Structures are given as C-alpha cells and as structure tokens.
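The form predicted on its own is given below as one chain in structure tokens.
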Amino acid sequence: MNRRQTYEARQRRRAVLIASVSTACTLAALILLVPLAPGWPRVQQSFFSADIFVRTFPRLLEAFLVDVAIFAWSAPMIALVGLIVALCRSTRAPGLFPLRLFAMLYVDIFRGVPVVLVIYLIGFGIPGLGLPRPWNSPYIWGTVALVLTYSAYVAEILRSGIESVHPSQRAAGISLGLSEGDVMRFVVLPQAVRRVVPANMNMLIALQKDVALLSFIGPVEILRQAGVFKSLLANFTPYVVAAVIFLAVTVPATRYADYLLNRERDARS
C-alpha cells in the first residue's frame, strides 16, 4: 500500500468515526430530551402504544399485501407506457411528429398534475359515468391514475437516457447497416436503460408509497385501514405501524438504488 493509499483509508477512517460520534451524540440527545417535554406522557400515549402496536401489526400488514398487489401490477404497466411516450418523443422522422407532440403533451400534462388529483378526476370521473361491474371498480380506475401519472415521469427518464447515448453509436449502427429501429432496439436503448435503473428504482419507491393515495377512492389498503384503526381505538398509533410497514420496505429499496447510483458513478469515473 503505497503512501496516498495509507492516507486515504486514515480519512475514511477518521469521517467513520466523526459520523458515528456525533450520530451517537444526536440519538442521546434525543432519547434523553424529548420524554423530557411537558407534553411528552400524552404523545406517547396518543402515537407509541405498545398494546395498539401490537393488535393492529397483523391487520395492517394483511392490508399492506393490497398495496403491493397494486404495485405489482402497475408497475410493468407504468414501465411499457413510458418506453413508449420516451420512444414518440425521441423520434426524429418528420412524418412522425404529430406522435412526438403527443408525447410531449402527454408528459406536460400528466407531470404538471399532482397525482392525486389525478386520482380524483380518474377514481371519481369514469366511475361517474355509470359503467357496470367491474368497470366501476377504483382498483382499475386507481391504477390507470397511478400509470398516466407514474409514466410521464418514467418517460422522461428513459428519454435522458436515450440522449445520453452518444451519436457515433448511432452512426456506428447505420454504418453496419442497421436501420433507424433496429439501431435504436440494439445499439441506443440496452445502453440507455441501464444508465437511468438507479432513477426509476426511485420511481418505484416512491410508486410504492403513492400506492396509498388510492385510499382516497375507495380500496382498503393499508392507510385506508390505518385511518379505521384511528377512529376505532381514538388513537394514532395505527398510522405509526403503517409507517413502519412502509419504511420497512422503502429502506432496503433506497440503500440499493444508491448502490446502483454508486456502481453506475464508478463504471464511468
């Protein structure tokens, strides 16, 4: 190990241990400050219930198997539609403009909308115009709120990823006798997706959460059931659990999005 080697691994030596001092140095703080404020007893009360905890725990996770459900079924929906939108706005043909203009429409409107608003109109909308079983259904209606809305942001995505590709790929396609699509098939999109995994891996996080606001329309998913646990108990305790749930799995999925930004970073350093 040479010299700036020895220095280096002292640095990360040295910040591991400040981190860890003053992270430490935090939480003591905090556990030792916080139960002493004058409102503490109620709070806790109101929001830690160990007994609440524990009655609601398997309700709620049963619950949660619904949001996942969702997740499962609009994501490959949310995936296709944006590599499509990506692909009409990436095009070039002249005669293919009237496509290019819908797509850019397409990821103004649905981008400049908050979801769920986006749920509302949908959820409450379509099902207003008094189309028989199963059409009326929020779990339909909910998930295509979630993929018009989710797809916009993934478009735009894989279109930064597709014009990351350098030009001389594309020339490097044609001049092996490749045409537009197969270049585009072959060459540009295998390297665009796997520059931009690590963003849409943020995408589905937060997919993941939104999931929840379809509560507002009527599945009983694990908010919706949360929020019937509060007015039940007259306690917050069950919003508590359902935010566990969720950072339970949100967590895990954060720390491997950013080890894919980080490997990405080292691929190209």
Partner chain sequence: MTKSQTMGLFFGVFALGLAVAAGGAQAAGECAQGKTLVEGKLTIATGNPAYYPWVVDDKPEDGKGFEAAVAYAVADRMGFAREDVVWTRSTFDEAIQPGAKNFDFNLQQYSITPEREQVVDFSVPYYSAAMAVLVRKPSVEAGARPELASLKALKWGVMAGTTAQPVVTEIIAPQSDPLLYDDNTNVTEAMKAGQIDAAIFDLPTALYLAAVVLDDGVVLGQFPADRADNPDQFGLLMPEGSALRTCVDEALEALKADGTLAAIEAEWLQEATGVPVIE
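Residue numbers count along the first chain shown, from 1. Rigid core (definition): largest C-alpha set, two forms, superposition within 1.5 Å. Note that this is a predicted model, so its numbers are computed, not measured. First, how it differs from the form predicted together with its partner chain.
Once you line up the core between the two forms, the Cα of L30 ends up 2 Å or more from where it was.
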Contents of the next structure:
Amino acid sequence: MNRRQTYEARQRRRAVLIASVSTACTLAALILLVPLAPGWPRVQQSFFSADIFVRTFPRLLEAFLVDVAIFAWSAPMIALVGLIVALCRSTRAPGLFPLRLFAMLYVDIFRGVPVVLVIYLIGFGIPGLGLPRPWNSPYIWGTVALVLTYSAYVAEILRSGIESVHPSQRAAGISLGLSEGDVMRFVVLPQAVRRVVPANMNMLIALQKDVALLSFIGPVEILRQAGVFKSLLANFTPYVVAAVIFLAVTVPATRYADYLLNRERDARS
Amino acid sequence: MRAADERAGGPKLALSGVVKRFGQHTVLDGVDLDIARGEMVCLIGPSGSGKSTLLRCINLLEPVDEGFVRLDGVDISEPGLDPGPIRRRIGIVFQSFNLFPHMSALANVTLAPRRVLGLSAAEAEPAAEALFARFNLAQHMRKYPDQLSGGQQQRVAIIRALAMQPEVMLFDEITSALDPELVGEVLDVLRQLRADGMTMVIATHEMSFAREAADRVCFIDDGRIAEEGPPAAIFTAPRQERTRAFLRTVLR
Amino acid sequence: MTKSQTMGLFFGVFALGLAVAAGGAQAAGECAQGKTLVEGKLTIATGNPAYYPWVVDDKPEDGKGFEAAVAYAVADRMGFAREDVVWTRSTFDEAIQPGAKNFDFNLQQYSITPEREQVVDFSVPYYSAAMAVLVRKPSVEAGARPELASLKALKWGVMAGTTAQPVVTEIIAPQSDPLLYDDNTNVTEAMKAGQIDAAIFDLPTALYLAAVVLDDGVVLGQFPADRADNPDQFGLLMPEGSALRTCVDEALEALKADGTLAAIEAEWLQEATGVPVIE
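Please show me the structure of the same protein in the form predicted together with its partner chain, now that we have looked at it in the form predicted on its own.
Starting with the chain above, the whole complex follows.
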C-alpha cells in the first residue's frame, strides 16, 4: 500500500466510525426518549402490541399473497400495454396520425384521473353493464383499471426514453439498410429501456402499493385485512404488521434493482 | 444491373442538379457531380456549406427536392422508391454516435447482415471476424463501444458499413471529433480501402489527407460545387477567390 | 378582635360565598358542567356521510332520523339547548386513535364489543339491532331462502370492520370468501354489478337499502337476537375515561324509562314485521 492508499483507508475508517456513532446515538435517543413521552403507553398499546402482532401476522401474510398475485399478473401487462402506447406515440408515419392522437389522449386522460376513480368506474361500472359471473369479477376489472392507469405512466416514461436516444443512432441503423421497425427494436428500444429502468422501478414500487386500492371494490388484500383487524380489535398494530410485510419485500427489491443497475454500469466502464 | 452499367461504362454515382431545402433555407443549390468506379473524392469547404447534406442525400437519408441521384445509371432519388435495398449498396459513417452502445463491437457489425441479408449468426460472424482481423481490431471485437478509443470506434463503424459489402462508401467528417493522435489510424483505413478499389466520397477537414490521397477534390461553398479538380491543382493553383480564401484560413 | 382574627373571618366568608356559588350551579342539574370539549356546548360526531334512516339527508342538525333524534334527546336531558349542540364528523379511525378527540360523543351505529371497550368508552346501548340479509330478486328467483344451507351457497359482501363481518364468516361460513367494502354505497354498487349476491346489514339499514337504493332489493331474513353471543347493540362512543359517561348514561336511562327512546324508534325505524327469522 502506498502513502495515498494508507491515507484514504484511514479516512474511510473514520467516516464509517462517525456514521456508526451518530446512527447509534440517534437510535438510542429515540429508544430512550420516546417512551418517556406521556402518551407513549397509549401509543405503544395501539400501534405496537406484541400480542396482536403475533395473532394477526399469519392471516395478514396470507392476505399479502393476494397483493403479490395481482402485482404479478399486472406488471407484465402494464409493460406490454405501456410499450404499445409508447410505440404508437413515437410513430413518424403521417398515415398513423390517428394512432398517435389516440395514444396521446389515452396518456393524458389516464394520467390525469385518480387511480381510485378509475378502479371504481371500471371495477363497478363495466360489470354493472350485465356481465355474467365470473367475467364480472372485481379481480379482473380492478386489474384492468390498474393496467390502464399504470400503462399511461409507463408509456410516458418509455417515450421520454425513446426520445433521449440520439437521432444519429436511428440514422446509423437506417443507413445500414435496417427497416424502421428493426431500428426501433434493435437500436432505439434497448437503449431507451435501459435508461428508464430507475423510473420504472419507482413505478413498480408505486404499483405494489396501489394494488391495495383494489380492496375498494371487494378483494380482501393485506391492507383491507389489516383494516378489518383494526376495527375488530380497535388497534392499529395490524397496519404496522402490514407495513413490516411490505417493507420486507420492497426494501430488498429496490436494493436488488440498484445492484443490477450498478453491476451493468460497472461491467461497461 | 452491374453488368449492364459496366457495358455502358458510365459513372458509378452521378448527381445532376440536386437541390435540397429545409423550409426556406436552400442547403444544396444545384449540385452536379459524377464519380467514377474506384474513385476517391474529397469534399472540402466551410462548415454549413452543405457537405453533410450532400452525403445524406446520396444515401437517401434526406429526400432531394429537385434533381437526380443515379447509381450505376439508375435513378435512386425517385420519390416512393424503397430506400432499403439502395442504402445497403451505399455505406455511410458519421462524425459521431455511430456505434450502438448496448452491443459489442462484433454485434454492431453483424446486426445488419443478420437482419437485412438474413444471415445466421454462424454465417455472419466469420465474415465480421475476418474484417476485424484485416483492420487490426481482432482483439477488440468483444468489447463495448465505451471500452474503445474514439479512433477504434470509428474503425469499427467503418467495418460495420463494409460488412454489408457496399459498392460506395460515404464518410462524413469521421475524424473531426477525434483527438489528433487518433486521426491517423482512421485515415489509414481509408487509404487501405482506396487501395482495394472502393468508390468513396469523403467530407473532410483533413487538408493534407485530401491533398495526398484523393483522386479529386471538390470545394463546396453555399450549396454548390464552387471548384473541383485534382488535389494538386486545387491546393496549389485554385482558380476561384473563394477557394483561395478558404484554403488560406485552413492551411494557415 | 385581633388583626389575624379579622383576616380569618374575612377569608371564611369569602370561602363560604364561593361554595354557595358552586352549589348553585350544581343545583341547576348540570352534570356535564366542565366536562365537555367546549364549555357550554355539546360536540357530537357522526359519520361522513351519515346514512338514512339514522340521519335524514345527511343533516344531523335537523334532528331528523333516529340517531339525530336520539342525540338531541340526550343533549336535552343533559341540559343542553338545541343551539348548544355542535355537530362534527369523524371516521372510525379517528374515534379509536390515541390522543385527544374532537367530540364529546360519537354515534354512527357503533356496536359495543369487548375489544373496542378497551380503548374507548361506550354508553349503555340505545338500540339493539338485528342483523338482516339483503339480496336482489334474481337471487330469490334462483332459490335463495332464509336458511343457513341456502345462504352458504351465495357470494357475500359486507362492510369491512363491522360486526356484520363475523356474522358472515363465523355463522354463515359461505363457500367462497366474502368480499369487503368501505361503506354501504360500495356494497350496494357491487350488488348492482352482480359481483355479490347477498350482504349483511343491521335491519333498519337493510330495509332502507331494499326499499330505496336497490330497484329489486329484498330483505331475505333476519338473524334472531340470540344468535350471536350478545345481540348487536349500538352505544354512544366516548374517549376512554370520559368524565361525561355517567351523565350520558343517566340521560339515556331516563329516556328509556319515560318511553322517549321507544317513541323515537317508532318514529324513525320501520316496523320490521314480515321479515322471516333465519333458522
């Protein structure tokens, strides 16, 4: 190790030490001081009851599987519809103007309307037209509502990604004799998609939380189940349980996404 | 078709009265230029004089408003013509942003042969590898563009165009964005191509290269060919005052 | 008389005067004195929106509807004039969260349960509700009958977090999991959309929904009062340890004793005759 490396290693150790000490101090202050507040026993009983935590955890975990399932089948559909709409918006051919107009209206409308309203409108409205069971299921139409809304956001993100690819890239592809479609598929889209991965990760995390909105039209997922426990037990601990379950999934997921992004970046530089 | 043209003995590429406008602005104002098979023509002239646009019109990246572009005597500037098959016969390399950054150098080179010519990977790769070897880039084949120097990137871009076995190559200031020490290796590739008998049109600011290597030099100014001739004539005894003024500033 | 004796006498008289003044207020029967959120006012919370027949037109200040009328009767007994009653709105969550409350009592068909009593106070019950099953005509035509075996086969919906929910899951135990909703409107919307066949409400609500909200609503049957451990009883909800509770209870007991409560019930809640009891 040369002089500079020794110095930098020492600086790093110092930084880590300072960060650890300050974190420990903050935590200690929270743990020691908060219970001194006069309302703490009430708050503890209402939000952090160990007994209720244990009693409600298994059922809440089970309800969380409903969220996971809705998320799992919505996300690929959102990616597909979002891509189609983004491609519609990015077409250049003058003959496809109606397609471009439709995509623009679609994006404007679904980005401007609250998700909850779309869920109500589609979740109750379309089955109300007289669809027979099981085609009137709130799972189906709730999913449709989520897909419609989120696709609008994803389409916008993808379109901005497509537009961020330098025009020379398209010219380079075209001049090699590639068709417009091939240029989009092999040259522009791969670059566009890579650039918008972080933005889309945020959409995925938001989607995972918004899946819970489907409970408005009937499905009993984790937040609804937590609400039920809250009402029956007159206690908010079930929501804390739900938050813990959510965090157990989202935190590793975001960390993993960051890791993938960093790895790709490192691999190429 | 080629046999027919060789019989006819006409130019490989012929431009007559080419006009290109962007809105109110006329960029090319009636360009006439014949290029013989195997000829290397250098286009020189101030920035914005229309050199790039001229190349893009030959390659059909920009449609011409008036006039004709003929390849082997066939009008390729006719509106409504499918440009794909023609572009395949005319390769072009730009100043920058040529390579697709998400693909390895090899994948950059094999993409068009596979998608346009319908070759399999097994067919396209040996040919591409041979090109990399010929231009001394074999050891960089698997690298991504951002792992290559600017000069290497431009050489890979040339290889990529060559992989389509074009009949004509266009170069649009391919050394202008490079650090000076990297210019030489790229110009060497052009010399090599000339030795192989490739028909080439080169827009360039490298006057010494144009002087030494070109068969003919065209001075373009204000959307027209102001003066053309063998490099010795243009560089030592320009006839036009504008040509003299331009050469004074760049050769100072 | 020494100076200190004079002083003592003076303070003695002053103290006596204070005691008389305080006694005077007590004598006026103001049990709630100093115990309400705002002195001299009684702040009452209800749901947002409040539904018929509990509150008419979502205007509790009109005193129309069962709960609105009960609220004013209780206020009257506690010595509050009509204009001293202040209405506010609250959700269930606001009612049970720790910390200060923005109401003296809250009535929106809160069923009294032991779990809830751990965190809030309830008055004595002001209404005992039977649970009733609401369906639409097509279900009846398809053969739904007020028998447990028949009910099990239906697709159920219920308002989440209400005491109606355990009735569905534990007593009816239907073949498919019930769907849960936020409020009455969503439950009836789901019925209209055909996503659920049946829902459970307290009988007055069920009768109202069947008659007014649904075009083809039918109250299929009601559960006997002894079906659950204790019948669903509504109480006025107060913050835990509310000093007002004894006053409220006294007022309610008085209203029961003199027949006022029964009269209000007769005025606002339909006679539930003809609804079959589920066996």
